[in-house]
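Only one chain is given next, in structure tokens, and it is the form predicted alone.
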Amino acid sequence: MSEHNGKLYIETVGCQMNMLDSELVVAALRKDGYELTNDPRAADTLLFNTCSVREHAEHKIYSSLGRLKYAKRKDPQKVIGVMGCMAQKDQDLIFERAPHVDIVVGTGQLAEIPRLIAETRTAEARQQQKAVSLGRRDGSVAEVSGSFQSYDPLRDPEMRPTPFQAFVRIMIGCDKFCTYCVVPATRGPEQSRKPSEILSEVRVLADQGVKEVCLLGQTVNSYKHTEDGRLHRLSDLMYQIDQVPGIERIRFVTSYPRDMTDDLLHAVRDLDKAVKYLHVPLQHGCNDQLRLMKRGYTVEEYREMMGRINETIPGCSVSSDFIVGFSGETEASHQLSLDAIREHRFKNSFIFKYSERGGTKAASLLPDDIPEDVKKRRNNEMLDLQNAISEEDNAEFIGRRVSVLVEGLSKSAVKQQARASAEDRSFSSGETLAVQLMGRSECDRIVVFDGNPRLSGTTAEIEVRDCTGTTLIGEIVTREVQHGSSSLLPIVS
């Protein structure tokens, strides 16, 4: 192959966990000279992360690899690469499936990624490429564990959801084996990292002006890891985070409701860095549903816990995840659902339709026997149920005070900003005061606010004015002391 041009185009669909796989990719090319581009037309080398956990995913990715079948065959140079949990899941079926594509490497293989595109770029002939990890059957609990990925600090902040922001992985893999999901496969057995890694990897973060770091787990609160002798638990890990000079907020995804423990709610409550704010999925309100997943808890059981959080830590925002349309569910336990959301008044929900998943307990032991348009409607019911106490307990902030970690423009600014980039008109966003911002309130609410984009990264307070749904809308009420000066600059004329 002729040499490449080093323009590198990343697609990633999914979770957390994929955005930060995507950042460290980067990050690694990148010291191979790679640089990265938006349009898949310009670069030579494309690559994508992908996610199993629900059908629309892996189609996604199946088109967005179609369409570059045509462009492979007139630019043989191309090395396209499908990685992630579609690739640890699917792996020689995506070859079938999408002849043109050159390498496949699963979650725990990443690292492999510089090395394989340059082997197939230099290959005289054009050679397939597969890098997996075991099968959970393949090899004992520690081979398994061992072809899973090691935990590599090299970091992209291009790659970051913004530049103050990042995410920092406690553990990977999942033990909870739920009869519908994948992630046990694609991901290997639940393995904790260090906390002196955790620690020198936030200490770096926080050194490149990250002030929030987000602790990622599949169910970050059972993360533990014996080190020094001494037995570590999520709770003590956040102590830890709190004392690193520059990081302003600690959050942490996703929650399993059996290990949400008293320290963990205790260390919420107590530190100030800690965001106000637990994802704990219920994924069904039912005992009979939860049950069918495998989900080891009960509705009675999930009250509890959402009592000692109520309790322990007064306003903070639960939000949830919903299963609808699972085997056997009935009209009666979909409404049993809709009673549970009704009851704990989550923040919001992630509501999806119950999608079969390959290699799962639920595809070979439970029929998929809820018709599409009955899945349809219940989930359109229960969406419409969230929106409306989303909307209603919104509506409480209105005329109160929240402090707000600046993000940067809202999605309707970057609207018109690209609308003015389209039409070759100027957009200031160093000196314009009346661009609407965007940030996450002490229990992630999102707040829109109109200010200097120069705000990105500075705490604000906001005073409420209005709101939707899913948005608090304000104005700002305070000043900020200017770094490295003694005067204070007005936020707002």
Given for the second form:
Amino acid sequence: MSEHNGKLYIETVGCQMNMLDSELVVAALRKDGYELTNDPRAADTLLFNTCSVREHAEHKIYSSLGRLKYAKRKDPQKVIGVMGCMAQKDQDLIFERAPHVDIVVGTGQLAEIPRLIAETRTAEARQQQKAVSLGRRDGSVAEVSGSFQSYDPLRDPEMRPTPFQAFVRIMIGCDKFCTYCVVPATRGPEQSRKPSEILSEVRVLADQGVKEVCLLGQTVNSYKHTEDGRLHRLSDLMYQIDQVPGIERIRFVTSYPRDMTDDLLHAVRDLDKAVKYLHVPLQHGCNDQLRLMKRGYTVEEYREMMGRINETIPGCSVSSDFIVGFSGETEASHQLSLDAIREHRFKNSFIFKYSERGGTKAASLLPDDIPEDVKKRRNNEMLDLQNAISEEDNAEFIGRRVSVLVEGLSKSAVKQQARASAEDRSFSSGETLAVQLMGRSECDRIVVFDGNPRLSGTTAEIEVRDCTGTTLIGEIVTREVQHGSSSLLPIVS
Ligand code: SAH
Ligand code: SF4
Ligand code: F3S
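Same protein, different form: I have the form predicted alone, so give me the form predicted together with S-adenosyl-L-homocysteine.
Time for the whole complex; same chain goes first.
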């Protein structure tokens, strides 16, 4: 094979972990001379960062791969790689289902990607290559853990989706083994990164202009690491990150209900930089279902936790995930999930139809016995209820002022810009004209308002005038323009 044309295409599905992984892999490949393209036809290196959490996410990737079959036949120089959770889970099955794939790289082996691409490209004859970690039962805990490497090289400033926000991984893997979930298999054993490493990463990011860090972990509040004889919890990390000059906001996702300890709630309450928002999925409102899911808490324990959150951090917003149509879910148990949404009034909830996943406890022990049309109806009922509650609670903000970290153009402004450039009209970059901008409040609500795009990266005071279930709509009251702030226009999608 020959030299690459320098054009890299990457498609990413799944959670924030995957977004971060893609960012880091692209950064590494840039060092090898690659540039990103949005056009898969123009690229000679194509990567798919995959998710296995539901079947739908896998289908999406297999159909994208299917579309490349003829392109690869026409141009065998193209290198096609599959990385991430589905790569770790399916391994050789990917080569069977999509024989034109050259490389399969699991979540714990991402550092290998540049080498594998280069080798594939220079090999005399075509050779499929695979780098995956051990299965959870394929060795001792230490061996399996060792085979999943956290991939956290330092980043270039221009690599981030926005210059002033960054994800920071604080742990990898998961040991909770909820019966429906593939993540413990695809991401391996729970391992917390060293606090000193995390802190130096945050300092570098702050020097590069980052103002908001979002700490990532599958169960981020289970973080614990002993360094220099001292146990560090997430709350300790928060106090340390709070000291880093330049950082203005600290957030973390996703929390596990059982590990929502008071020390963490106190840190969120006491640190001005801590965003007053917690994502703590309940998953179901019925104890029988929670037990079958092996979530490790009851509805009553979750209620106790919510009581502590509301008491400790008044006004804190909480969001949740729910699964509908899990094994044996009766109409009565479904009603209990609706009751839980009414009771806790989540800021928003991500609601998923149960999708049986091979290799999980639920797949081997529990029938997937709720018909698809019932799952769909229950899903819609929950969505409707949650949307109504979100809208009611958002309406409480009308007339109030919120402090917003401006992220960039709103979705509709991005669309308008795309239309204008397609029609070859010049789109005002906002030198004088205001466009619709978006950002998030301190309680993680999306806020849109008209303003100069140069405000991106600054904190603006917004008076809320109107709302929908997902968005507060407002006007700028005052603004804190920071000189020397980025004039880049980050596109928020
Ligand atoms: N670590 C996070 C979430 C990981 S997956 C946590 O524990 O909260 C994100 C969400 O996908 C989960 O919260 C769950 O609601 C949903 N999910 C996971 N496995 C699923 C499955 N097999 N079918 C449907 N939804 C699933
Ligand atoms: Fe999956 Fe449960 Fe772990 Fe979340 S806590 S990643 S749902 S096993
Ligand atoms: Fe999906 Fe893997 Fe994240 S399965 S949700 S990409 S951890």
